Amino acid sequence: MREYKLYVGGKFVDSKSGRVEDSINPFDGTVVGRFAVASPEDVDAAVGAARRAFDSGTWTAIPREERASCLKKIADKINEKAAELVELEVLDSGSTVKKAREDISLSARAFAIFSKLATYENEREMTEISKPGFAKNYLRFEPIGVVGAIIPWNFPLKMAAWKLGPALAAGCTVVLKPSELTPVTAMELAKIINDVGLPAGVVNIVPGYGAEAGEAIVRHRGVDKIAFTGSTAVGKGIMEIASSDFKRLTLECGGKSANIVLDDADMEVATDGSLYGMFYHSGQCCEAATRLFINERIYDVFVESLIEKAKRMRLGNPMDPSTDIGPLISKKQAARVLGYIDGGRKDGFKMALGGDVPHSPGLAKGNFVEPTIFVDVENRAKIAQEEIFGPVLTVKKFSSDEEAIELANDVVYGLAAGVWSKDLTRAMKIAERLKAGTVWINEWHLLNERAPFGGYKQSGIGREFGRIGVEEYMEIKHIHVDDGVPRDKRVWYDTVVPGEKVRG
């Protein structure tokens, strides 16, 4: 069993409270690793070695090239150890291997892209503004300083990079909370950072509860900005708290996202599309495809093939690359999805598929929620409206492009939204229409971290990804700079400090 310490200011410690728990395997319930837990006196102890790393100039001050040459070693040691993380990420998350391949290798390419992003210029004069003669005037982006960067369990190492490379590109130094739930990738990933050479206290690594070693991280004043992915309702917490000392901040929050099938489209692309839209990862995807509206003119022939296909999908142990679904999280998480599919048959919606946990004693110790689909869903239903985070797809019919739209729009998320259809100008259309940071036209999940990603509304505030991600982790100056104007000629001469203008 693999033993893991906090990585704090370039060592390997002990929690200050020696407590250490489990990290469990979702699928059979065997113990994947044991790590230290963080209390809030850990946080300090995080947060001040970053703070010093972050004064001193050790990550900041050095020339950008090297910082992403930084960034690039580490992209290239993931990938080194790709075999070995995609266990542990199976065996720690209950990611289907496939899923797991995908999102380790996606990790090394997002410190590989970052690690370019870290080169561009941090400064750029206003030539619209300047005028030679009188002023000139630049912008100038400066690391905000001290990130404090908070993660969820579903997708462990992609999370992570995705909160260190650009906090990183930018040159912050950063203190991350994996989820108590899903430590192990993370910390290894705290090895190879410590492998590459990163000056101490650069990054710090502190797995714990949200309530403990969360909010410490939240409340504490020498953390400049908050990092956070994650529920809604904690990201109303983090807003909350935050505001009290202006603490700078990027939410990325729930979602439920809707997924519009025209009458014109590609029945079976958007029938498999639709499928990998909602089901991957079991539904545990904020951006997941989980309210589904298809025209009336091809509801009845879309849902069957739809159910048809859904019965396809394979349950199973997710080291097996022949399963589709692998286990929720946790027990706490299939009971929670279980609670919603209920409440759902006691508010009178027809469930065309699934409902259950699965039957066959191979699946009988794994944290299994079998895919569910209610069809004929009022769009303010419970299940229409919240978050779920697990296998539950929920349809309902329209009749026109503007009805879908409106549909669509009706809920207080707006993470992701996706069109299917063959006429892309018609498509094109509702997606500029549909409130959301991310609309796919004929495809789902397909994010890339040059590309900006957030929420409209309750879904989030800022932006991850791209040049836009990185500058959210940077303060903005504008530097105004003379240019040799003789007194008599400045705009405010004789305005309030007496001088001898002759006056014509």
The other form holds:
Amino acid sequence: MREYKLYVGGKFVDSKSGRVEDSINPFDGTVVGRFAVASPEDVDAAVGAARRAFDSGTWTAIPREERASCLKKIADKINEKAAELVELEVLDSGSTVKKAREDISLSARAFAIFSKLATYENEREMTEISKPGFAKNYLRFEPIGVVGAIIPWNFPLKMAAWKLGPALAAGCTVVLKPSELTPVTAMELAKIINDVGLPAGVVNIVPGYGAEAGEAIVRHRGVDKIAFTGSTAVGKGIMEIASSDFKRLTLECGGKSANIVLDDADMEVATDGSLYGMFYHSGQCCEAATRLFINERIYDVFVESLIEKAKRMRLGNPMDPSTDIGPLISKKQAARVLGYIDGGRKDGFKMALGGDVPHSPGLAKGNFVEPTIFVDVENRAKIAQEEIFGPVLTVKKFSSDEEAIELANDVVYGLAAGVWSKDLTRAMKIAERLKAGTVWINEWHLLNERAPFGGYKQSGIGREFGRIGVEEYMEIKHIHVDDGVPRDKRVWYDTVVPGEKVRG
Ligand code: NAD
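Could the form predicted together with nicotinamide-adenine-dinucleotide be given as well, to go with the form predicted alone?
Below is the whole assembly, all chains and molecules, this chain first.
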């Protein structure tokens, strides 16, 4: 069994309380690794290290190219250790091996992309408003400072990369708290970062519980910005606490994404894509296609085909490459999902598939829930409005594009949406009116670390990825430089020098 200490100030250290916890394999309940649990005192030490690293300039003041090169080295090391990381991600998070391979490779890609973004010029003259003989104007992007990054369990290494990449590219230092449920690959990343030789304290990784270590990060006066990915409920609490000292915030929170299938969609691709959008990682994706709206002209045929295909998805050991659906992260999460299924049933909605735990003996120790499809679900129903974060799809019919848009937008979330149609002009018109940060046309789940990602409404604040995502880790400064305006021609001359000749 692997044992992991906290990574603080460039050293692997025990937690001050000595507390350790086991990380549990969601497939069979075995222990994957034992990790030190960070307390608020450990967080204080980690923030202190990050603060010193930031204030001393060991990271911030070095040439951008050097920061970029460190990020690229991290990307290369992740690729070198990919096989090991894939295995650990499967064991620790219940990701299918297919998903984990993609996650590890995309984590490396994220660091490589942010390495390029780290080389961007962070100061430019605003020639559009500069005026010779009057003023020169400069726009500067400066790293915010110490970032407290808090991440969930559904994409453990990828989430760590999505936080560390832009923060480090911007020149910030970081205290990262992985989820208490999936600390393993984040701690492997700590080893990689240590091997690459980042200056001590630039990255600190402290697994622990949300209410203790997480909240301690949010409350800490030495932290300048919180970058959080997780549930909307926790995001709201974080926003409230962070308001006490106006910490900068980006929040990547929950979703209930609308998936609209028009009557002219390619049926094969749209059914496959809708299944992928919904059931990938057993529905434990923030931007999962959980609300399916189908044009009435194709409704019956589409639903029948969807259910037929869904029945063929294989539940199984996530390590087996033929497995499509793995276990949910924990027994608690499985119980929560089953509670929603029960609620949908009690509310009288027709369940066309699933609704139970699988009864195969080989899956008995795992946190499995069957792929579940409710049809003809009212849009205001609890199962159609609340984020379930498991393999539960609700389906509803619509009669016009206008109605589809209304249904799609009638929800508090706005992370993503999708439209399936062969008519791209028609699909585009719908996409423009959907209140969501990402809209896919004839596709799902494809995110790109060069394009912004984030939520409308209660799905979040701010954007990750691309230059926009890096700027979320920067303060923006305008510098106005006088270009030799004579004293009596200054705009304030009449105001501060009373009695002087008033200019015409
Ligand atoms: P969660 O909100 O329970 O926990 C997320 C992280 O916050 C964990 O590290 C947890 O320990 C920490 N945390 C919990 N309480 C805290 C507190 N009071 N103060 C500070 N930190 C605290 O979410 P989860 O169950 O780990 O993940 C699932 C949720 O994440 C879903 O709602 C999903 O939509 C969301 N998510 C969003 C995105 C996105 O990009 N928008 C991506 C992935 C997951």
